[in-house]
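First, one chain by itself in structure tokens, the form predicted alone.
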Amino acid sequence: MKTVRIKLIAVSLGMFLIYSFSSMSQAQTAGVWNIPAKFKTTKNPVAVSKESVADGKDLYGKHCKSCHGAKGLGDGAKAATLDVSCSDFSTKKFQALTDGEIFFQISEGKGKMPAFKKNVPEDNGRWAIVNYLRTLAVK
């Protein structure tokens, strides 16, 4: 009777834990961002310039493009490799984010998505990747 018991207990241990990584995983690719409060206020620092843009333009091609594309419509050439799909920057959803909450994105990355403060090490570098990104709004 113990035997059962452990088993059952064993198996019923297995199935919540198969089952709370699954939620966890189904959480990450349907776009959850748990953003710690303080990036939904945290100001941008870089002020919009034609300098600025054109520097996050630049770190956007060299790092964001081949899976966001050109555009930032979510169809670079990685993303159809991607069993994710990539975020479209041109969306009022994506534009309504504030600075500080892009920021932490492109900062701290999520499931497939790299964390870009490893690859653009300074910050005003993620700061312009923001600006570029207000660029692509659905006009």
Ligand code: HEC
Second form
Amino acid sequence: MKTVRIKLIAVSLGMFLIYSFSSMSQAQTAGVWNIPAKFKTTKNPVAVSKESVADGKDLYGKHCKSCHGAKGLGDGAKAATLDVSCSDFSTKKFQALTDGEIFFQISEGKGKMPAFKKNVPEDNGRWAIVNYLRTLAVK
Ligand code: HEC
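Return the form predicted together with the ligand of this protein as a structure block, the form predicted alone having already been given.
Up next: the whole complex, starting with the chain shown before.
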């Protein structure tokens, strides 16, 4: 009787561990982002203009190009050292994200992608980068 109970406890503990590890790794699965719903409709306060795109391009060169590559294809020098894809900003799939969703991704980061909310300001920073990323779409 005692051994049955111990076995039962061991099995349920094992299942609990497997469950928690699989949900943990799911939260970190490359390419899958948990973006809070409100960002879908968050408006970009910075108008698309020559100036904001140029500001975004500058910042991109400083903070993003090393991984994401000159044209955002995910082929920067550092990309080869990572075990996950840096995505591809030229694709329809990426460009279908809203400005707010991309802003969230840049601000918070995930896994190997750093968060930029501390190092890059909002308006003439992360939102301007969003405007620049739109110019990388393949038409
Ligand atoms: C150290 C390398 C590195 C740097 C630097 C970096 N990123 Fe990333 N980025 C990644 C990786 C890796 C991913 C994919 C993360 C994942 O899915 O787990 C990613 C994902 C993204 C995504 C989501 C793409 C998608 O398809 O949903 C955006 C947007 C992004 N990065 C923008 C930027 C911007 C803008 C900068 C600069 C301010 C930047 N990243 C700097 C590595 C980097």
